[in-house]
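A single chain comes next, written as structure tokens; it is the form predicted on its own.
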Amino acid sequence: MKNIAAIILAAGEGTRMKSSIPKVLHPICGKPMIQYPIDTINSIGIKKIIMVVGHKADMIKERLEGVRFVKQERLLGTADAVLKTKNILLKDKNIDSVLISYGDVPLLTPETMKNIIQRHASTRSACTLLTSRLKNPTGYGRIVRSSNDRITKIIEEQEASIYEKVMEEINVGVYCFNKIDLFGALGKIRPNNRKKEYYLTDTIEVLAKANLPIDSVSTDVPEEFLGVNTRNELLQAEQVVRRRVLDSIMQKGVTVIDPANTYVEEGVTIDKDTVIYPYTFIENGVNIGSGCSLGPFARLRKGTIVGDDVSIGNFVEIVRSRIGKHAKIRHKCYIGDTIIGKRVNIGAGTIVANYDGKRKNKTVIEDDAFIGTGTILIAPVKIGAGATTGAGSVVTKGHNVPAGRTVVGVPAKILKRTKRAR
């Protein structure tokens, strides 16, 4: 994939999102929608990645990274968009294609990019495109074709006639083009529609005029290409890429008790032989090892990283903070900012209070301690290997416990050890 970039059109104003955010930057399964198509072309090898963005420009460009930006000034249609990265691409003497996708357009697979891509490659076309057919096609452009098969232009569908309007294959958006054949087409574009706007798919019957090959590739899943313009298709995005995490996760060895109840996002690892029961959440840049136990009503947050054979169970929250094997979190705990030990035990009702108004402090527990009922540990402090708080003890901040020590009280204290008599 050395000689393809790829565009990534994402400057449209989302209007019908009714939001303050980008479009583009309102998160899937938490991950911003944007990231999707980049983490998809990434995937399939493409390293030179433009984005075309307009509306909250700023906003996007400092959510992302490893892409280069190109602003479009003035809405002026997708054409216009593709033309702002025309100084960019005609310079670089080693691409040859180019990959055009839609920032909302996220749940596309690498497999679906690869295939395109490959048509383009073997048949050598000027332009192959990705259609689908669909019984109701209402919203989409239409792929029109000649007696002989041949694809003659894309109608949107506000120009559409009505003998058009019935024509059931339709343009999902994503096209490889010939960089020249690309921008040449592209030159000769005129705004001439209801929107007075320089359309991307009028290259299409450009370049068929000039009697250069255009193909396609044809995709017969509907939620490849669904379209994210209002908080209703966000919602469809979420369910899909959703069922699609939980999926990935347990063909990986891991038991899912009960899907429709259970939140995974993107970016989270497990490990086999896992079982999550119902109302867990986990957030993306969670690290989970094999053989744990999660929830019911469990939430672990971005950067908790949890050994093997860890027990976490009802109504406990975890959030940056390591866990080691085999210790067992079980009821109704606050974890933050906490590296916790192999073989430690967590009483109900625990509580780390990591924040002290200013900033997140952390927590060490060492290995085999034992951390009583109702346990509340003022961070920055210290539980050594192997020592015991007493049931509703508050060891309060820096006031550390030694290493096979037992502190009982409010606050705790050090509990004294008495001779045996005689």
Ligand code: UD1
Given for the second form:
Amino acid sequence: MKNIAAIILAAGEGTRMKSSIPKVLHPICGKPMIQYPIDTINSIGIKKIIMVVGHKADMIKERLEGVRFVKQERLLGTADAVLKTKNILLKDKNIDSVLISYGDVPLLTPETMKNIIQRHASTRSACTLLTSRLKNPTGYGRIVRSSNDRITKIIEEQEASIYEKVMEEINVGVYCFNKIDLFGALGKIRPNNRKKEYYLTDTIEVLAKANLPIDSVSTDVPEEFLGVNTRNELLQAEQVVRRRVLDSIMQKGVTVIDPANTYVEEGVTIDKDTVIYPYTFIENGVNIGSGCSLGPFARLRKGTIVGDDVSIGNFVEIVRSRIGKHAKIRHKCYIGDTIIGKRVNIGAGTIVANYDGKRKNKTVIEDDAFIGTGTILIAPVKIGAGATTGAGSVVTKGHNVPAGRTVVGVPAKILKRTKRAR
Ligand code: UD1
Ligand code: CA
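Could the form predicted in complex with the named molecule be shown next, to go alongside the form predicted on its own?
Whole complex next, starting from this chain.
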């Protein structure tokens, strides 16, 4: 994929989202929408990605890495957006083809993108685009073909006549162009339409009139080309990705009791024989070992790593913490910024008070410790190996509990004679 560069268009305002953050930064299963096409394009081996940004460009630039940005100052349409990459791409002599996709069409799979590129390379067309058929094609550009089935143009929804509106073949919005043909055609586009925009889709008619070959690949998986323009479509995308994520963890040997009510974000790893009960939320980046039991109603947040055979029960929230093998945290707990050792038992209702109003502090609970019901641990604090806290005790900041000892009370004091409660 050395001779191919990708352009992702993301300058639009996304007005239909009615949001103060740019549309493409809205998360889908914990990952910004715009990261999806970037990851997909990277995964098929395309290294050069140019992203066209405009509306709230700085917010987008801050969040992304590994792409080159160009700015579209005025949102004059998708053709104008692509033209902003002209100088960079014409100068780059190694590049002869350009893959263009839209930042708001996040669910395309690597296989489909590869298909388009391979087809393009083998037919040497001026443009190869992805189409599909929809019973209700409202909102999409329609593919117009001649009687001999050649693509002659794409007509946008607003411009379509009632005859064109019933055409079911749609423009998904991903194209592979020959670089020279693309920029040649873009120069000829005029904003002669209701929106007074320069449409990228008008390049097809320009190329067809010049008798240049236009080819297409089709997909019959509707979820792939879902364009996210509204909150409702964002929800549809969320549902598709959620299901994809759950399918992939189930394939790795994880049991999901009720997929409709389980929320695992992109970028979570879970090992085999772990069971996830309903209403469990697992955020991006969390790592979970094998043989664990999670939920119901558990919430595992960013920065959490869980070892093998851990039991995390109902109404437990864990953030930025490490949980050792065979630990049990079964009922109504909050664990933040904590390292928990092996075989630790955390009693019902235990709270780690990790935030003192200014900063988040760390707590360490060493192997085999036994934290009694309703303990409050005020960070920073350390509970030594095999130590015990009595029910309802409040272990205050810096009052570390030595290994093997027991503390009780408020504030917790070390018992003189330490006999293990277990
Ligand atoms: C576009 C296609 C339509 C296709 C549909 C698929 C055009 C003219 N139409 O319509 O044929 O069926 O996608 O989802 O291309 N953008 C810019 N600069 C601009 C305008 C838009 O960067 O000046 C970006 C937007 O941020 C967005 C993408 O281009 O990511 C598509 O723009 P949008 O206005 O959503 O196009 P659609 O009406 O969905
Ligand atoms: Ca769109």
